[in-house]
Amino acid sequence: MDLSLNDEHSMGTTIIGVTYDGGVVLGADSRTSTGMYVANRASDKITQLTDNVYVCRSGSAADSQIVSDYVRYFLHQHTIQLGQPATVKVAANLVRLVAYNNKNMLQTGLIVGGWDKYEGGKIYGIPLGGTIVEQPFAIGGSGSSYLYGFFDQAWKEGMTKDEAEQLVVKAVSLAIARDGASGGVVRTVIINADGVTRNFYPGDSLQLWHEELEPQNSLLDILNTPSPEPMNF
């Protein structure tokens, strides 16, 4: 098996954005992979752009991070000039502008979600190439291939905040079960008129699917466990 570092590496993830009645829920797994090697098992793929807008990142970690950094800088200047927070649409279009103008050099798909006082909760999908599509829900990354049918059946208009978050966590756990490039923990971000709430779901608390094996202690955990006291007869 040739594992040359110069070969193109597959990079996978699962990112999701869902609107509900009053805001949006963003979710993602936490596995950063470089081919078959898991470079980071607890990364945070949901990045803050402004106080009220976040972006889910997939594809090349370096590409998505630099796009996020540029857009965050531009939005900061925009907020200072206008004297008020940028809308979700403005933030998403700035992401689209950077992605489209550099489409020949970037390998990243993004989902922008947030809440503003003018239009409420909004989700925008910005896939490879810099297209922008406003959607009631958006899914991306390698794990999304396993979720389109699930979302067609499970998503509905007018969900509550709890229903939307449960849908996102369930969908990410399904993708983790099927997609080898998705894994780790599930992180969610809820954005509405009350602000932002971040939640964390450890991998061993997720529902098991498709005959998945129960979580097991690693060899290091077993070796570090103190040996039982000897029995006295």
Given for the second form:
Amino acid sequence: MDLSLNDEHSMGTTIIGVTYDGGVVLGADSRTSTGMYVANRASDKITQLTDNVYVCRSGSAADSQIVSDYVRYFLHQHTIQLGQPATVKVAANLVRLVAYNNKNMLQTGLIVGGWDKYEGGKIYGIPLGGTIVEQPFAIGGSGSSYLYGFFDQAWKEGMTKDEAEQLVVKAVSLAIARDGASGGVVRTVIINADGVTRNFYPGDSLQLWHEELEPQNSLLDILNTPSPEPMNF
Amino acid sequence: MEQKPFSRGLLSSEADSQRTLYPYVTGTSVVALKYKDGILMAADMGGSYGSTLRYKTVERMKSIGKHSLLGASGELSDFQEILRYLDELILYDNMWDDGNSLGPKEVHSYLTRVMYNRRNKFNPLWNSLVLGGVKNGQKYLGMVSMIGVNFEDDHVATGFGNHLARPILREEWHENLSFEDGVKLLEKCMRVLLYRDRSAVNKLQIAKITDEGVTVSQPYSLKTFWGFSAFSNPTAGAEGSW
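Now that we've seen the form predicted alone, could you pull up the form predicted together with its partner chain?
Whole complex next, starting from this chain.
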């Protein structure tokens, strides 16, 4: 059986970016696979570009990392020349430039999200090919296939920070349940006027979905718990 | 889609990394016609990613300068790049500050050159473009394809529209359509496309260009009709059929 353990590193992935009233919440799973093997079960797919702009990476791990590195480098110079923090729009357009001009060689879908003083919280989706689309929320990666219906129903304009983060965590968790290429923990990054907050939700802190059972330490614990008393009528 | 290096074979070379091989995020049909006061153009707001209707609020028609409107189907990233080229073209035109401004004929000609030259380098911009405009009372409506084929006509359509909309336009278009009749005719075409084109999305815009300028409508949706009695019970009398 060919396990294709020497395939290039790919982050199957589920990535999400959501705007709320005051900022953005970015979320992602943490699985990086080489073929069928999980090369890294706790990767960090939400990468910093500047103090106020982050990018969610999906697709080829190498391609998305090198694109982030180039854009971080350009943005650093841009910030020095500008004399103030770069806007989310500029960051997203730099990502688009790299993605579009190398479209034949790159295989990475990205979600750029951040906060700046001019436009507030903004999310830009940059899929394969280098199209740039500004959206109130964006989903990407292989796991996103399972979330189109979920977001059509659950997304609302004008959510609070906590509602937005809960939505993101729930969505990534649902995608992990069904997408073999997504897994591990749920990471979120919240960006607003007050700064950046990173959060970490290990698998056991998430709610259980259909056909999932409460995790146990051992069968022995189940056997040793007395079974419920039969009812007397 | 996997492109592993060194496995492309002897027939491809370094230069191949410079050609666009296939589109990723695509827009579907654009339909346009000449009417009494100018041009009317319609396009839905969908951006498809293969068979997924991924983006549902994409503006596929944009005004160019004072006199023209460009609608595009095909790869959206290439359309966005074309808009950048045109931005630069219009900017340089304005910088002459000579009171002259590029009209639709000139913009169409520029686009044709760009598309044809890219085709010759085997690196096409994967779009079908519709360019409409009015300058000094002269109405103009033209099309350019991704291989550089270009022409002018009283009504044009791209993609699926070629097969579904053009026959309707050939029958029902006439010189000096009123605005209302023009809109109704475009909506008739767009409704058929909505029924029969898998990549159509029910959110569209209609744009109008006259001597006064360009207006793009707000996004709106069309009502559809499903009330044929045959639709409610199509297999009556032939169970198991479809």
